[in-house]
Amino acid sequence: MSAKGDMFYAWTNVSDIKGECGGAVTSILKYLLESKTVDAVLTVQKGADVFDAEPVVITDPADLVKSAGSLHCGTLLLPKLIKKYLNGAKDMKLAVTCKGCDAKAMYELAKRQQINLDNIVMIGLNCGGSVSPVLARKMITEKYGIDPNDVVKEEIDKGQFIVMTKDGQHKGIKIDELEEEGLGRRKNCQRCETKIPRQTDIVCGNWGVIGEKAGKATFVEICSDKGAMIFDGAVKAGVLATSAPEEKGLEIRDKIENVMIKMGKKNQETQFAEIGEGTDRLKYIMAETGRCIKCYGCIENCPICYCVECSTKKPHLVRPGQVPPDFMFQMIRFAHIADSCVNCGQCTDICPQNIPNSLFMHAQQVELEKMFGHKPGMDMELPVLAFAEEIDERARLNATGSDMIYENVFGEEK
């Protein structure tokens, strides 16, 4: 019997599963569906090409093979899809594959009663970062001298971003070299410290698998009692084979994680320094957000935004129809989200004006964490600001009071 904290090498016992690193993740998902532990699996699969990651809900175990393998140029975040399209998993049971930012977003939505975590099995995936699909195509064309349409597979291994073409060509370039030129992983991934998402039920990856099992098995860590029951069930059902990890493998895995966490902290210092401190930072953010066209893409895609009536659409707070919007638009977003930002990067990815929204949010979240000690996405604890009551000023104030607020916010009479 396994328990929280136990670690294994695991690989599939199912002949028709050909997933990466022994197919353990696909096998666990197959067991969850076939045993009726879950009604469906929410994961990501390749769309038109390796740059086109698409979310998919799978109910037939035979379809799981389509989702096997990693997509480092897929930057999707799954938790908000559960809230928007799957009724928050309130009336169905789901297994969901989770990167670090997915897992953190799960907790932030769950603690606000937007999704039912009791009905969700989180299968964590080690993550060294992802690459914007748009930037990846540009990078592969200019740096690799390869037509991105010829790329059939990509991977991040041993500090390199490697691409493979349909004619068998392999080419890798060091990620450090790419990132020095503004290429490589997304900026938020460079700042990330959650490389092994232990907030999940089971976390899987290839770091630490050495010897004869290298490339043929997955390193699995049990992270919850629920995860232990699922893992034991998969082994008992015969879909998984296991062995104890090698001691050297444990050391290597720890070393990789610690190095990447240190890199994340270093990149935070570098990127946060670039936007200044105090008044200089405020001026920088005001200048950058001055390009905003108020498309609401950042709000629609943020996993923490869930209000039915968004405060940025309240006419007594943000002047309707003005583009770019008053800075109050950005201030409301910062006030509502910054203490819970999970650094997923969705707001930056989606912005048509290339405003580094996630950098601003993450920088403020780190400062708030220093002040209040709250680290978002790690547990079910709410941030301090979540306990402040939000008052609907329009319902409370009379017409005169509303006019006074408008004047104070915008510096002019209505």
The other form holds:
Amino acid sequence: MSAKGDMFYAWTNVSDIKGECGGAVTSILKYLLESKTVDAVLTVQKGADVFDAEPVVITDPADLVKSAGSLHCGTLLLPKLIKKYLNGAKDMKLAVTCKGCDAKAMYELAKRQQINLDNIVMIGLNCGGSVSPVLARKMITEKYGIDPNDVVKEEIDKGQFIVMTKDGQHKGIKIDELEEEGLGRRKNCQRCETKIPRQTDIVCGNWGVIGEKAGKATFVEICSDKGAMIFDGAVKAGVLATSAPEEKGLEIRDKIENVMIKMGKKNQETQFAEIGEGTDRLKYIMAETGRCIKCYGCIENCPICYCVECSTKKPHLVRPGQVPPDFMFQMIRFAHIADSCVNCGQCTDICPQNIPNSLFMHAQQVELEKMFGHKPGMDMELPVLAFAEEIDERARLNATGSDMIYENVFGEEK
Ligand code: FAD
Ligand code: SF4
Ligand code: SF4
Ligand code: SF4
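Let's compare: the form predicted on its own is above, so bring in the form predicted in complex with ligand FAD.
Expanding to the full complex; the earlier chain stays at the top.
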């Protein structure tokens, strides 16, 4: 019997599962579907090419084999899709693969009652970072001298981003070198400190698998009682084989995690310094967001945004039809989200104007964390701003304001 905190090497007993490492994740998902512990699996699979990670809901265990393997250009965030398209898992049981940012977004959505975490099994993935599909294509063309359309596989190994082509070419370049040139992992990934998401039920990775099992087993850490039950169930059902991890492997995994966290912190310092401090930072943000075309992409994709009546659409706060919008548009976003931003990068990825939204939001989140101690996505604690009340200005002015002020603000009669 396993328990929270236990660690294993695990690998699949199912011959057609070709996992990234030991295929443990796909095997656990298979067990969850076959045992009817969940109704469906939400994960990603290769779409048009290796740069195109598409979200997929799988209900037939036979379909899981197609989703096995890691897509390092899979920058999408799954939790908001549960809210938007799967009714917040309120009436179905789901298993979901979660990078650190997915896991943190799950907690933030759950604490706002947007998804039902009791109905969700989170299978965590260690995460060293992901690469924007657009940038990946550019760097493979320019830096690797390879046509991205010829790439059939990509992987991250020993600090290199490696691509393989259909005619057998194999080329890797150090991620550090790529990042020095503004390429490599997404900027938010470079700042990320959530490398082993232990907020999940079971977390899986390759760090720490050494010796004869290197490359053939998945390193599994059990993170909850629910995770222990599921892991034991999968072993009992015969889909998974396990062994104890090597002592040296445990040390290596710890060491890598700590180095990666330190690198994340260092990258935060560097990137935050680039946007200045105090008034300079404000001016910088105002200038950058001056390109905004108010497409609402950042709002639609942010896991923290959930208001039914979005304040950025209220005419007395942001004038309708104005592009770029008043800076109030950005101020509302900062006030609503900054204390809970999980640095998932969605608002930057989606922005057609290349505004580094997540950098601005993350920089503020770090400052608010220093003040109030709230670390988003780690537990079910609400942030301090959740207790602030937003005044309904229309109702207030309707009750107390003059007719003229009301008409000026709302453009209609009281
Ligand atoms: P498999 O059986 O192959 O199953 C993998 C599952 O992950 C599948 O269900 C698949 O759909 C899902 N998946 C693939 N890509 C994504 C994605 N982008 N977002 C969400 N789900 C996805 N491990 C480390 O130890 N160190 C690392 O630095 C590291 N970096 C990673 C970076 C990324 C972007 C990803 C996706 C994974 C990373 N991992 C890392 C985890 C590792 O690559 C394996 O996923 C893990 O070891 C499980 O292996 P497996 O053979 O058991 O998984
Ligand atoms: Fe991974 Fe963190 Fe980037 Fe999310 S933000 S993809 S967890 S490195
Ligand atoms: Fe993610 Fe951006 Fe929302 Fe922060 S503000 S949680 S980075 S989408
Ligand atoms: Fe403005 Fe970019 Fe957000 Fe669109 S995604 S509303 S352009 S900041």
